[in-house]
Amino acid sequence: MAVKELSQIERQLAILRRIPTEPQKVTVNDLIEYLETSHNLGNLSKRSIQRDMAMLERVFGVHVKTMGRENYYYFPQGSHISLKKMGPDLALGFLLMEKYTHSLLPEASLDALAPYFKEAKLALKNEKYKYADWEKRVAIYPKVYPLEPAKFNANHLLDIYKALLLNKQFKMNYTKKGGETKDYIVSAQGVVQQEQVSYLIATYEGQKAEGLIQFAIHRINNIEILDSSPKRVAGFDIREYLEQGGLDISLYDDQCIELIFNRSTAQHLNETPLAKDQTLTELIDGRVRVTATINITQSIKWWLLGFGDQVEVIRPKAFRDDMKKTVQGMMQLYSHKSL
């Protein structure tokens, strides 16, 4: 087979594919044996290298560490190299993942990304495009209210990721709403964040009810990861739980709504519908009629409720019942003079 020649910014680009990550480390003659076999080159001298070894330390940061007459070559932890440098729209998009995805991705994937994070946030420092002040003026802002989130313990999240990528079962002691405690050997079938709180979905043995089961994670207290194999539910779909009310409780069958809201309330509902099917008809009386085909749940009756007298639930029946009786005894609660 011919050997091949390559420029000397081919070379180095080839060896600095090959420099690893701390503690790892590899030497010249490493390198050397490397571009031999996995680049077929030949005629390559130490003397070469070495030169290649001292523009990349101080072009791209290699670090080298001497021992004896050996000196050895690695990327400090942590580092990141890209020949291509960071916009300051990828760098934003890399900065509000940091911010508000941080409770949600395993700690191993948040470690992979901390260079590009460093490198997001050094490219918004360029003066050029004067994004430094960026997270004064950008937010993502919850409808309601934004309730402290509830603490758990970090670890306990990591190992309910370690047990959904390696296959595993794992026992958790927890603790039920009325402050008993209890242990279960779980099967993870997902992880969902909801506001300020994260749950587990999953199934457990000797579960008497089918169907899948929410476990506050702030309320694990410890986990122990097992080497039997989970007991998976066929064909469950993460996005397809939620959207079929999976974290919300369903309050009657009937999905039809219809509503009637004050004009300028309804107002925002032409912008963000309800549902696909969404009509909205203008009344006489200036209100506006709102019907639409959606699981009506106990999120949305909360929702409604943030309306007070803008809106009026017409049916289904049951929830107009419902509704009604809440708003009575809402007007019970305030007839009383306060303590």
Contents of the next structure:
Number of protein chains: 2
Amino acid sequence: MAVKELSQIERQLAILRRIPTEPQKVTVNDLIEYLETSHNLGNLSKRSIQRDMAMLERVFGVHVKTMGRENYYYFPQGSHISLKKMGPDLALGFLLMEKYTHSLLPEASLDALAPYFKEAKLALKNEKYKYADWEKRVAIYPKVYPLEPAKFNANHLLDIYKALLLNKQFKMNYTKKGGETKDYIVSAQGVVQQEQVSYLIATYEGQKAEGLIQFAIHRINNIEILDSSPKRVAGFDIREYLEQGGLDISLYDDQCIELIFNRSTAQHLNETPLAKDQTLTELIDGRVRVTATINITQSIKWWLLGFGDQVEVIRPKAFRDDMKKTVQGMMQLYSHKSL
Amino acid sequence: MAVKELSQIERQLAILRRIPTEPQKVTVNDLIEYLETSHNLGNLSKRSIQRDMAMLERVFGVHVKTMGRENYYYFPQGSHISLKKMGPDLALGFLLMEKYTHSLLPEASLDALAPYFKEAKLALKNEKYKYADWEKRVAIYPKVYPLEPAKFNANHLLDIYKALLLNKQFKMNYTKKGGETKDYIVSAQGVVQQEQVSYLIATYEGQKAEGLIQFAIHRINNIEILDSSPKRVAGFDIREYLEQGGLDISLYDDQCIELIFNRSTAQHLNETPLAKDQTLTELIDGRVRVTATINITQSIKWWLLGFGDQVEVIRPKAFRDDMKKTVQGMMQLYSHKSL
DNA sequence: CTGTGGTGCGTCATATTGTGTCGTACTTGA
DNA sequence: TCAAGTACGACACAATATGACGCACCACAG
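Please show me the structure of the same protein in the form predicted in complex with the DNA, now that we have looked at it in the form predicted on its own.
Whole complex next, starting from this chain.
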């Protein structure tokens, strides 16, 4: 490639893109090498780059630290440069994302995102928009999960993601169901986030049986990323894993379900269908017969039980019997006098 | 304020921040006025700004359109300038947010966010990070909601948010439960997003009784933002509204609940407690007595029913009787022979 | 249709700013 | 203590930005 000439501004922007955030840093010599190799430039004097840095410091808030005889340049953590003002669509997107996810994201990510959220709020505070009481007007409200979220260290999640991305194994200390803790050398295969609880899908060193193990992330006590490469399970795909009932085992082979709903309850199946092939038929007694093809899992059973006497399971027969048995168990509970 | 002098770069950056995205546009005269008022600059020649624009076009991809005798400048939709490269924490934050929210956000917001997501993926594709199969390794998986999401037009949601922010009323066509449609002039008070379904909390013109009305957003057929100001309900706070059972009515005044769980089922209450003041006591028969202070709502009943015979409601008495009655109803369903 | 006043843009002399080459002060490591 | 490397101020010179034209073009009004 030919040696190009770059105008001052273009050169300064190229430098800007090279400046890392806080833990990392860069020297003038690094920058020269970068510009010469990546941008095929010759003929840049060190003095000019030094002057550029002074300007970037003044205009873009690049930080400088003189350590020893060299200057190191970096962005402080959570810094942000915005050249383009956010439009309302974009700003709203950020605000909604913050609402939806702020309890789910690792701290480090939240810190890094904070300037974007701040900017979004600012963008909605100008002449036209009145961001004033957004907090008082918009809420996300979980329906069926009155539980407090598991005390869940999102930093561990971050470490797992990093291990996945860096293609490394990691060592973790984990509290097993019984309460005993154990160290594992883990090859992460995937992560599933389910409502408030996240699971790591992985294999570990010294595993007795073949297969993928699920670890609850909130039971992880400590993580340390190792240098070794993980043992990858060939052809692993988290969606296939979930479809084959990774978290949620199919109770029956039969996937054709037939239910009879109360009329009022059936109504909302119109809006949120059980499956794409769902059919609804009104019966003589006013109730509604529903058929659909779905994996019949523990979740489905739970969901149907939740409707109480407003739904009756007809098919598969085995599922009906299962429901009947459960109801008999419940009946027994409430036949006793309460303690 | 004194008339400041700005260097070329600083001026160009100031201009850049003033350039809007596509539907809007800006002329050189607008920019001069902006710089003179907002940045207290005098002495800028029109020719210099014109030259600046040529440079911004070349370096930052600002688009220009000559309409009539003037030039209009704007950013194309979905354009994005990144001067700072994303760190891994930030990039992960974006990827997770995309995973969590991409089915919930309005199209326009998604389009505007797309460059950020793209940049995040790029940031994880460099020397160190292997973004390769993120899609195959990370999933969000709803637990208790096997339903297909309501066909829900996120653009209507966007319009509602805009009406809230712009402090305007809007007109909407809405399909009522029965199936009939009706036009409303609406004063939005808030929005609640609950799992897959979003609700607009509002008052409307010609409302018969006092009070806040809930509209399901997926039943809205059309929205048009008006110029009139909404009637604000004094002191409205969505959190208070929800706590007082806006969506989810308390069934009983008594908030002290007492349950007896199976041992295995009770275990996960350790991790995700029912409430902050929850107490667990093991009984002689191995089951676990749980007490907690919570709003006893339809959701809670649903949730408890879901456990089938693994939980028994003890108190409040009225709630126990309610559960008993429901179980008797279920018993009746399953005593019949199936059709 | 024609004139007036506005715009964009090329050009040129001039003012301003960027650049390379010093020198000096300072730090580190041999 | 000295050599070698860095940061940075100063200075002359080169490069670039600026303002003042002029021309071409367009819109609008008379």
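Since this is a predicted model, take the numbers as computed values, not measurements. Positions refer to the first chain, counted from 1. If you superpose the two forms and keep the largest set of C-alpha atoms that fall within 1.5 Å, you have the rigid core.
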Core-aligned, is the CA shift for T27 between these two forms 2 angstroms or more? yes
Taking 2 Å as the cut-off, check whether the CA of D277 shifts that much or more between these two forms after a rigid core fit. no
When the two forms are laid on each other by their rigid core, does F94 show a Cα shift of 2 Å or more between these two forms? no
